[in-house]
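Let's start with one chain on its own, the form predicted alone, as structure tokens.
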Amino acid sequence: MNFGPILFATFHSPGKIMLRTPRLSDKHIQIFNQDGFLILRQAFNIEEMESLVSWSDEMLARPEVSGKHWVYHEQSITDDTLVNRIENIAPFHLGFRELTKVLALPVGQLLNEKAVLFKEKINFKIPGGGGFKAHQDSQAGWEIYADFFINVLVSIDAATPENGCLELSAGYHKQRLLRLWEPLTESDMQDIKFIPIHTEPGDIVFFDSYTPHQSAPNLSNHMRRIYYATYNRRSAGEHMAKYYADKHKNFPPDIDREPNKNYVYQV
């Protein structure tokens, strides 16, 4: 399906980081509003993706230090302990900080006003890493900060059904919030059809905070990394610092956890 050419502007930043900024067409915006998500193929080129791969490798290799980026682990389906995501990256990494600025521009087109960063992370779905049950992101209590958010993901590696690609449903965002603080039920999902979103490195996907989505475990032999950034309208305020302060109280990074305390990831 062809929505017309992707237009680009070049983003110049300190430290010789240069990333192209995708510009959305009216057709792109129409599709997003209709389906609740939009896929842009080859939004970043090979050279840009080489930088993102290098930055991701760097973050994975950095030591876990309290007060810096947040690292979370999981028990894989083979019972190994794996890194499953790193959050709060942009304050501590120039490259990812500039990437959030680049992605904010097309998100602002979808919001019809300037976008401000709410949260961001890399999901490292290492072989054996688990998936996520069907949910809407706003189920996690986001509405206490703002009424609407847009997620934008950058596919760092190829994402396929075998390695647990994102699965999205079209049109169900219009029903708004279905359930709070728990995954969607079988009853909620009776009429929901999930579409596997196969992406290649450099593809980006926008989806709103009411779009139901899920993913399967990584049953392949290859890592599947995806960078996510989430934005809200500037008129709704800047909430990133408050969001991470609140989250730290209830679900801190592994290095900051109290011994013998059980931390539960609800949605």
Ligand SMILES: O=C(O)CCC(=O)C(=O)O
Second form
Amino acid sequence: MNFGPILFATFHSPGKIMLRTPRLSDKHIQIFNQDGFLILRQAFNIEEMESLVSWSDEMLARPEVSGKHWVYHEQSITDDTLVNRIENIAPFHLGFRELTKVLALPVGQLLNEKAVLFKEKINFKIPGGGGFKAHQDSQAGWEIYADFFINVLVSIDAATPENGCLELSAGYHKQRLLRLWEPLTESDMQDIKFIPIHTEPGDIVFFDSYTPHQSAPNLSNHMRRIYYATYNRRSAGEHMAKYYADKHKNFPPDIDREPNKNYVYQV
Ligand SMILES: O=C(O)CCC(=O)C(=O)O
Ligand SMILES: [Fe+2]
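Return one more block: the form predicted together with the named molecule, after the form predicted alone shown previously.
Complete assembly follows, chain above in first position.
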């Protein structure tokens, strides 16, 4: 793929990043409220996605140093060490910062007030990368900060059942929090039906922090990068700095880990 000129213009001309702002209709808002998620196809076009791909490549290539973006690794099913996730990107990258601003607007439409960024990350799911057990994102202790969040997923690559696309459930967000600090159990999931959300680059998906979801490992030869940005209502306060400070104590990026300490990923 040739993204030279766009890459150049984007990185070296702050203010020239052109990402269109997705806008939601009343029908979209109604679907989100009913299902707990909403798929918006082709929210970003080919040129915009070329920028996002090059920004993601750039984040992956940047040196891992303490005090910058947070990199986490995983052991693949064949025991290779893979980058699993990069978090806390926007403070260090103009393009992703712009993306968080653009996505805040449709999220604000769903929240019915201004949206404030809570956290953001890229889940890489490189071939051989693991899946995620069924959970609601608020199970990860988010309720200390605010009672409600909306995630926006941006499909950087095509996400398919073969490479471990997200699987969402419709309508279960209304049950609110099912349990805390552990994945959902068989009995929680008895009548939950998960729908594989096949997305193409440029598709975006909004889902609320009570919507149960899961995903399978990547058993294909294709990378499955997904960018996630999470927002809360402005009236619930700004929590990003405190969230990352707290998380740094319990589950720091790999570069900041103490060699003999065991860090456990809970949800
Ligand atoms: O990227 C995925 O497959 C799911 C990720 C997820 O649910 C999470 O990070 O909370
Ligand atoms: Fe999740």
